[in-house]
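First comes one chain, alone, set out as structure tokens in the form predicted on its own.
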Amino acid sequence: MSDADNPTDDASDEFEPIQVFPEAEEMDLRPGADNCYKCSTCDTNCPVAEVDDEFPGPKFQGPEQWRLKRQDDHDIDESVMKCSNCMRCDSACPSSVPLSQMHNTARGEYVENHMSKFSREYVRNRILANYRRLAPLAATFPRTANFVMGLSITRWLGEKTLGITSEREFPAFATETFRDWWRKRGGAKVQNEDQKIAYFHGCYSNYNTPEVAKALVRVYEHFGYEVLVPPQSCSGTPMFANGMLEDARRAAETNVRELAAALEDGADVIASCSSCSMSIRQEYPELFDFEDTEDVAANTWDALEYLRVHEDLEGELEGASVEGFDDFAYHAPCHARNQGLDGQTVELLDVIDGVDAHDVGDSCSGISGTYGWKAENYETSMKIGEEMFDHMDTADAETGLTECPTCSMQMEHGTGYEIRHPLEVLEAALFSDRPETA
């Protein structure tokens, strides 16, 4: 993770706090931006900037810019817009310095005091941002919702008025939520007061995939874990990759304050998206300073990577096969690999028998959240995503397999191919000879 509260042990002597946004009052990345010595690294490992020439790339939208804005008159450069907030220049860095932190906050600057309130750009973003306020809306009346925006003059529309590109098909609603199978269900199947979880399920495994959710549940609850479903808003990450910070910012507080009550009921955090856990894990403590901030990113774990550290998962998948499935061409998304859990589920796959997980490659997916769904970034979104299409036709695989709900919209779109879940193959490897028809 970045970390700005870590400077040299030279700048550290000398740093006297300075206010260099001053919209960002409790905010100084100063000892941060001098840790950058223009390595460019952070450049070669951009995703956008590699196929985009226009965009000047995450050292000029981090550390230079705020370099720059130590001059009064110097605004923030609106090609920060362009950035995709895949975060790979954070992981890339030598230096530890907290670029996306100085892209989320120059975002959010530009945002604020550059564009216009009424402009199509804002309205779309905000519309973006905001998935988690729309989706109940169509989840009420989900086959109606499939229909319309499954139609191509809705498509068409979009792009036309709102700038949503018309090339992609917007995902499924479910007939059914996971809050509201979880309700029907009666909550939680097992009591355990010294294992318990805190599910973070986010919003698209609640509206558009519950089969994720699902499988999750019955994984945990195998390995005799209570399950808790706290009440929860959006992790924030499309609004952090589209400027909304004071969105973010309410979605967070609200997340923060209902996991901590879940810390203190004994709980640890889990989420099955890659992108929720790293927005909790690093852009919450990175951005803001609610009470319990600290203690939820460092309690809040992937679905996977917490079986594999508490629980002997390799051992109970040892010899274990599945049906239904075939072998998979495996994307470790951006916001994984930023967690060091790119190699995880390859390696767990490894040991069922009856399917692979073939690994794609290192590659950007090029979707990046809301980036790809944007009519000005469709085809840099999908120049960027062509070696991975690429990797997955070579592959000796029909079936895609990714833990991140966007990447798996460009895998699909990109191939054609099925997108599944590692947590829905977890599943169907525990339960092979006992579903739950629940």
Contents of the next structure:
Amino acid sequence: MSDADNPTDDASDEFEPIQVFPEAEEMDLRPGADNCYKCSTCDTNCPVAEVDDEFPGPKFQGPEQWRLKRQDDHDIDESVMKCSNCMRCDSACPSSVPLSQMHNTARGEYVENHMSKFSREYVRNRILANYRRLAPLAATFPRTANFVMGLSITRWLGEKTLGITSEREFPAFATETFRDWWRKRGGAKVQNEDQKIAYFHGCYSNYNTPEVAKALVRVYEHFGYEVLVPPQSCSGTPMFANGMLEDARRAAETNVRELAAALEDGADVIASCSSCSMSIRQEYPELFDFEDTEDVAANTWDALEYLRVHEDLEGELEGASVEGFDDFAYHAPCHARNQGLDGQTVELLDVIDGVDAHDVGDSCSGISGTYGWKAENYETSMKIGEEMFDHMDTADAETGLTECPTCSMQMEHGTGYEIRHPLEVLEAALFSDRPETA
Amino acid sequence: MAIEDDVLVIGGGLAGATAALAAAERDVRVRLVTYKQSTLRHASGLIDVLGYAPTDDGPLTNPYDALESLPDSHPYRLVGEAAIRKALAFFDELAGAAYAGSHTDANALVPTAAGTIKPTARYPTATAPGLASDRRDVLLVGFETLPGFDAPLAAAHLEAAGVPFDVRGATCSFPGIRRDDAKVTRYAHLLDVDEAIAVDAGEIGVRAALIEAVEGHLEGEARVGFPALLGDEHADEVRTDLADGLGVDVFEVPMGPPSLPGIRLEDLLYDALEDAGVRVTSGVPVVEYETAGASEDRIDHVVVDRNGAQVPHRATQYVLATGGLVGKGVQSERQRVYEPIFDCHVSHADDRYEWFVDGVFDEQPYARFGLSADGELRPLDADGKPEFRNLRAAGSVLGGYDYAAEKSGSGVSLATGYVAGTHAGEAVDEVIR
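Show the other one: the form predicted together with the partner chain, since we just had the form predicted on its own.
Next comes the full complex, and the chain you just saw is listed first.
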């Protein structure tokens, strides 16, 4: 629309701002695209491009594709579905190009406009992205679900009918979810008007690893915090990764509303999964504009990070020792790395006697949430993981440690190790000489 | 409560990593905080000290002889020749067998991907057999899918530059690569894992297939130069295999960005940081600082931003190594040039039309923008007084030199990183005592 179409000197009307750029209605990523000076640092960090030269890399998926699709004759390239959404390119870019924001919007547009809603791929992706919707059913009959999901016929069918790889074993559902435990327990054991946290447990620690969520509750109550467990939906991570932006929007809307209410109540938001915290902190403000989105993002923390900054965690752990744990091969998830949290677990375990964490390096585990579950990505996923498997193998430890549920699936799948969460170690260290509360 | 350390280095490039390692020589706790990935990923991986002096036309034979001719404000003049030599020795110790060139003060002459000759003080071992002072004939090999290195063109440029040997260029296809714009990391990964690829006779490893592809082009040359993508984690093994298979010396020609030798140098530095017990926090920016109570000249803590959450970090001593205009340690607006974290003084003309001159390759004032500093590398305010008692600066955040014209970038980062880090480490000791 030009000025001539919309004259401003019509004195009879109220002032109406002129829309200079027609596309300003959509998300305007032009400043981000213009920041790119094509140094290709992002490409050197892309774990997919390193093992699969069919993938054109983040520089193309981000700023180059964004520019191309300004022209009417260019659609989003289907290769965007090969991006695993590890987001390593984001923290690599020396010029602050919002690469993952570009990838997320491009993927959303591709799925919306170019993927048949009746295709096997769409149905499969929708199911994987909405694991949260199926989990309650499985959690109601966990033993049956675990039995059925563990059958080789189920896995074979999964691959044949849906394209979900039969190479992987589905994670087991817990016999009691975290929220059931919390309800039976009668909720918080500590009341404290001045120190409250709202726990965003996410789906996995609710349905699959409630021991991690319980550890968080006990650790925070140990430091005198009142723990709130607000209603919540999926963080949206698997939905972004599958281009299901509308599903993600619905989930995010619930989460922002509930977490903002908790903030209003005087709580800070704490997550135990690094992809959940990444999603709330970065992807929500990049993609959505609900009221309080920014506020919720700025007040969301990783569980260990928050204690380090708000309590004398190292002082508390000084001299603490744990038994029953062997040394760990620690893998920092990409989404923790992106939040500047890659060093903290090794630093903290340094202080605790009796257990060491050996960092297995900065490579990506390769599974990236739902990515490695897809039959067509399985091989790529394992190729990416090879470096991590090698380093786990040479590390002086037989147990794995990580914050991310799907990284832990990949670590277990590639090495056969048992994988634990840092909060479990922290709980053991804090309660080592207090058996009555353990 | 702040996250506490003795020395906090801000910036994770060559200068920051060197400063952190130098500080960690003492028994102090050192942390390095780095935001985005450093410009080492763009860098050639060569360690140049001084290739050209402002007063000389040609490349310098001995960089140390020219130090006297540099202006007083140059970082080399601030730290002095002895410190530069110590810093280079520190680097040699660190790099071990990965780098060569420490046997002489004289500059080595390294052929580049563009067919120019770059004077440099240290170079990766992978580049060593390619030096222009070597009189053996050379075959350069490029790949059809790699536009960043045109071997016949580079060979012609080297001939024109008058190298004392015959040099030819050949182009072949890289086994296993189909895509026109595969990333350099893809080439390196294929060689690193020696991935099996399909050929007429079945499957063979990529290394063997590459040897086969190059063999036919050899015409008795004693050494073969490849673009610098011969492996990453297992680069030495890849090069040895190729050399054995071809029966010649194999070397890498440094490329433009993104650069494997730069990435390998980064890995070398970060491995050393881990070994030295330096704690590294990456992916998050330092956004502001607070001074201690009434003493405006002492930094109490800095604030790291994590997607809106503010995380305080406290140390006794700080080193600023955030880079120059490219690394964004120095930034500019239409009205001013500034250092964004501590707002240290950056000397520049008020009129922005005086920041540059018309000739692209003439002496550009903006190339020298940065902080001025005292002998301990404490940044100075407009009156020549230290901005803070416990802040030092290193690398290209410092002004007064034009690293691109002088070919002095790595040397200044090493020398100033070493000096700033050493002083920071010593100053912690003073406070502890």
